[in-house]
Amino acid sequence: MATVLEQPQIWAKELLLNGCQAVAQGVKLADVDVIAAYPIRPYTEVMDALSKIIADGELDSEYIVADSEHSQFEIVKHASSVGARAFAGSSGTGWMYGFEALVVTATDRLSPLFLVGNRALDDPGAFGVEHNDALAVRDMGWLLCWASTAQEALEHVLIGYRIAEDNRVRMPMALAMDGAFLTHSQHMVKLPTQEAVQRFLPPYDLGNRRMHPDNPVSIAPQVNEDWVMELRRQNWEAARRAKDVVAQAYKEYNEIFGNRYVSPYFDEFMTEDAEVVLIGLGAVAMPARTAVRRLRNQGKKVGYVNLRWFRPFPTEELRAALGRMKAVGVIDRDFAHGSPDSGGIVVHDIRSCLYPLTTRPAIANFIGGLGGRDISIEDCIRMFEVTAQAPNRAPGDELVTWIGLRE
């Protein structure tokens, strides 16, 4: 009589966790070797949770308290160069303070993962969410994506390491999530088993690029005009290859953990017959989806696209998803003062992506939620109403609407 083979267990348990705690659980499951900490809010609890996990003997990792963000980022950069899986994080101006190290980590093609708890840049002082901090590395050779739930945050620690450490990519990974709205809000989060994670995430292996006394290699030599062009081209090619690696990583993730993600790059909500859609990053997905449901009940053909990956940018995929719409409203939780048409950062990539189409949707842009101000369901309904009128906009009319601005 044939025996039925037991399927390996995929999920260990379900816990009530906030976004920071979920990321800490992801770092534990990824079996990270070196953690460098200089915590500032709103990402502080990631490091608090990790210190307790290590103290309780649940993770064998070198936990180093740095004297600044710059030192913290240098620690994980060098740890990555000797073959250690490394983790750090920051928020807002702390992220800016370590920018030298962030740029070098990318150009040296090293693969630590960083949590960016999105926070407004000073001055004036603000702890609320804005996306300018994480977006600052978008053109520096970084992988960059946003989680919109605590579950996604945990899973993208694992997915992020899988992509960043692939020998076709070897780029640092910035996992961004909205400060307070996600870092501090609690969700039910399913934790995968360690065995399932090990099936998905292989050990970090730098191969012959690993720095070791028996393998002396030179990192960041002074080359100027002799080799800088060639090095830039290598990074450019790695970023292009990352697109296929992202798709492969999600395919493998879905095979192990079930069909968790229909598309690697973005989620679509009620877009099948939609004529007008909004697109945004992060936790704005929650009020936007609720607004879609309410407008659908009124017979409006609307939908929402939650953009997950910003680098590599899903050009062809977004072109196919958005190109059939009459109008697209782009939500920017960021600012880009003096940019073309005074738009935010995200709208310019969306417009550039859609420009080659013979028939293009009309574009509207919304700047809102700055400094942690809420973007409400009513705000999203108003954005849909403005976007629906975008095809009627006359040349010279404003592209941008500021949402939630006090009179």
Second form
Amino acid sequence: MATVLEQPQIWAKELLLNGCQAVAQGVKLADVDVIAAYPIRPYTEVMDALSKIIADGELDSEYIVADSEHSQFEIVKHASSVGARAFAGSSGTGWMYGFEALVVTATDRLSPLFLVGNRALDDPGAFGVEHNDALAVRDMGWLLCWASTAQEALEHVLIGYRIAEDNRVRMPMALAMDGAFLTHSQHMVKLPTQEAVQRFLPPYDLGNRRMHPDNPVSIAPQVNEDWVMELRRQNWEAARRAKDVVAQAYKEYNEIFGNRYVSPYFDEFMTEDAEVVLIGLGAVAMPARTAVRRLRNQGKKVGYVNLRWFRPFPTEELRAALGRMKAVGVIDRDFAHGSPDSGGIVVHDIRSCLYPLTTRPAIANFIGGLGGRDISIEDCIRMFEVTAQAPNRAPGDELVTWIGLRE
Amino acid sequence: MATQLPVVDYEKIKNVHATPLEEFYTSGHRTCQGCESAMVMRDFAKATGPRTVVTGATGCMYVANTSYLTTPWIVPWMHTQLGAGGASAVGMAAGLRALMRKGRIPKEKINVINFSGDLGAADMGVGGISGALQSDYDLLIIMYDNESAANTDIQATGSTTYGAQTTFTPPGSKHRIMQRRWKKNIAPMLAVGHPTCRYVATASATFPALDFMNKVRKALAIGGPTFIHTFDPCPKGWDFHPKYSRELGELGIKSGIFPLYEIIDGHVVYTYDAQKKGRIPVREYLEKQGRFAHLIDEDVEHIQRMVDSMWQEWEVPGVAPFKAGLSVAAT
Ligand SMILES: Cc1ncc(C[n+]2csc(CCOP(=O)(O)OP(=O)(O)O)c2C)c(N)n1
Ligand code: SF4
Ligand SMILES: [Mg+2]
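Next up, the form predicted in complex with its partner chain in place of the form predicted alone?
Now the complete complex, all chains and molecules, led by this one.
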């Protein structure tokens, strides 16, 4: 008689959750030890959800209502330093208020995970999405990735801790999510079982760097010119090693949870034979994909690349994916005033990534959706049209087009 | 009406010979000769012993203490940001508590200590310390007060004595006195505002002998979030010969300009009652420091009057100026 091997159960249930609630479920599954909360829209709902989860006894975690974002981030940094898995988050101006703490969390090589519910920076006050907040940590030794569905958001709490805590990496992780469009829109979300999560995510182990009387270390003494370059170099090496760790984490994630991610770094939509593609971060993927389908119906060879990871930046992967295109349009839901060609932030990284290629696509740049303004399907069609013209652009022509601007 | 003082059961160091010999803050630092703040470090670590974790905010006790590849700390120590003293203690205490509860590290009492300077604690970090003192974690925050931003070359802070010369408050031909703020009364301010905080004290590392170490032990024995403010003569910032550091601390306390007390569960206990013992003139303390060399008699008299009023007019002498009943406006 043949024995049937019992397949371990992978998915526990499916629930209707918004992005913030999905992240809260991820934090619960990651069995986080210390959470520090401070209110600011739109990320706050993750903390509302977590406080209830803890109140109901579903998660055993310290929950601290901090007096400011600076304290909030310092609390999780120091909780992480004693070996606790820690979670915090913020949005917009709150993220910037704690910025000093964000910088040292990376240089101290600690691994808390933060949700950034992307929000425009003050002034003037605006609740809607802009990516300048999360992008501010891009040069500071952070892992930085965007979820574009609630399901992805939950899964990237688990994948995020796994990569951040790996002793080859040891960097903090910012999981970004478009304010309102994802933080507060509901999706059906599959929740993995605790057993499956445990197979994927080992406990946080700081080893000989943890603060404990049995391990009397001195952490972050003053260095000056004697050593600071060597220490920066170690951060640089960790950021480079992160690429291998990312690859391994997704491979194992796919093995346990079914092939959910073709590439860790970005999703390609109808790009196989495409000549003109748009690339962007976050929720703009939805109208962009619809635009692709419409244009494909008209026989246009277009596609969309949904960029998930910004740090580490997928240099080789993007060269392989975009190098053969005729034109690439980069959508920036952010701005970099006074930068080369006055483009957004993302375009500069993509342009410099493609620059060494002998044949490279023409680049167009779009700034749109600022402060939460909708980027419509028609806006995306227009961006495809402008991008298709990019190879004919004369030197000196504008690189940047503002989309959906009232003029 | 006599009030019953709460009894604190703690391991008191009874005399100088009974002081623990073992050092947990030792050689490997480069603080100035005669640095009283360094004595605060040494003494608190001696008092807490080895089952301790420490964070130190940016300031002299970071920069002059810990240079990469050398460290005076035998106990685990970590830098924290200038205004992050309170949050750093909360973070460590929360992490340790969660890990113990979940069985990931052995259950035991680990002393969680943060030290921050006067600028770090009483100015920039006061919000975070207030948050920490509202928490239910066992932690002790020590504000070592050298009355300036010493590390950045002696700038005035909210805790600098009235009239003192600093690099932000130099005497000039038009304005003799640029430091016109009265010292912030941080310890009572924290004690009054945080019912969760059962122990607040002021102290000096060296006067009276053992007083500070025993206050550290008391704070840890009482538990919960606690706060100690130390008074640290700084030869470089106050401009005096390093051999007078201990003596200046004593003069400051005896003149009453820095009152010594504990506030235990809301009860004020004077640990050196300058008023009862007879305050010495504040001039004796001021005149030994270069930072007051530009003051004229009138200024010294002003400071003396302010100190007199602290002890003679304040509702809680030397501690709190509230006038019960007198200043409540009629509505
Ligand atoms: C956020 C921030 N602002 C300014 C500084 C520069 N800084 C370093 S130490 C210091 C003085 C701190 O004064 P205090 O807390 O009294 O400690 P002390 O140096 O007197 O020991 C300052 C202003 C800093 N490190 N961080
Ligand atoms: S400047 Fe003052 S506080 Fe700083 S090390 Fe010297 S004596 Fe100590
Ligand atoms: Mg100071």
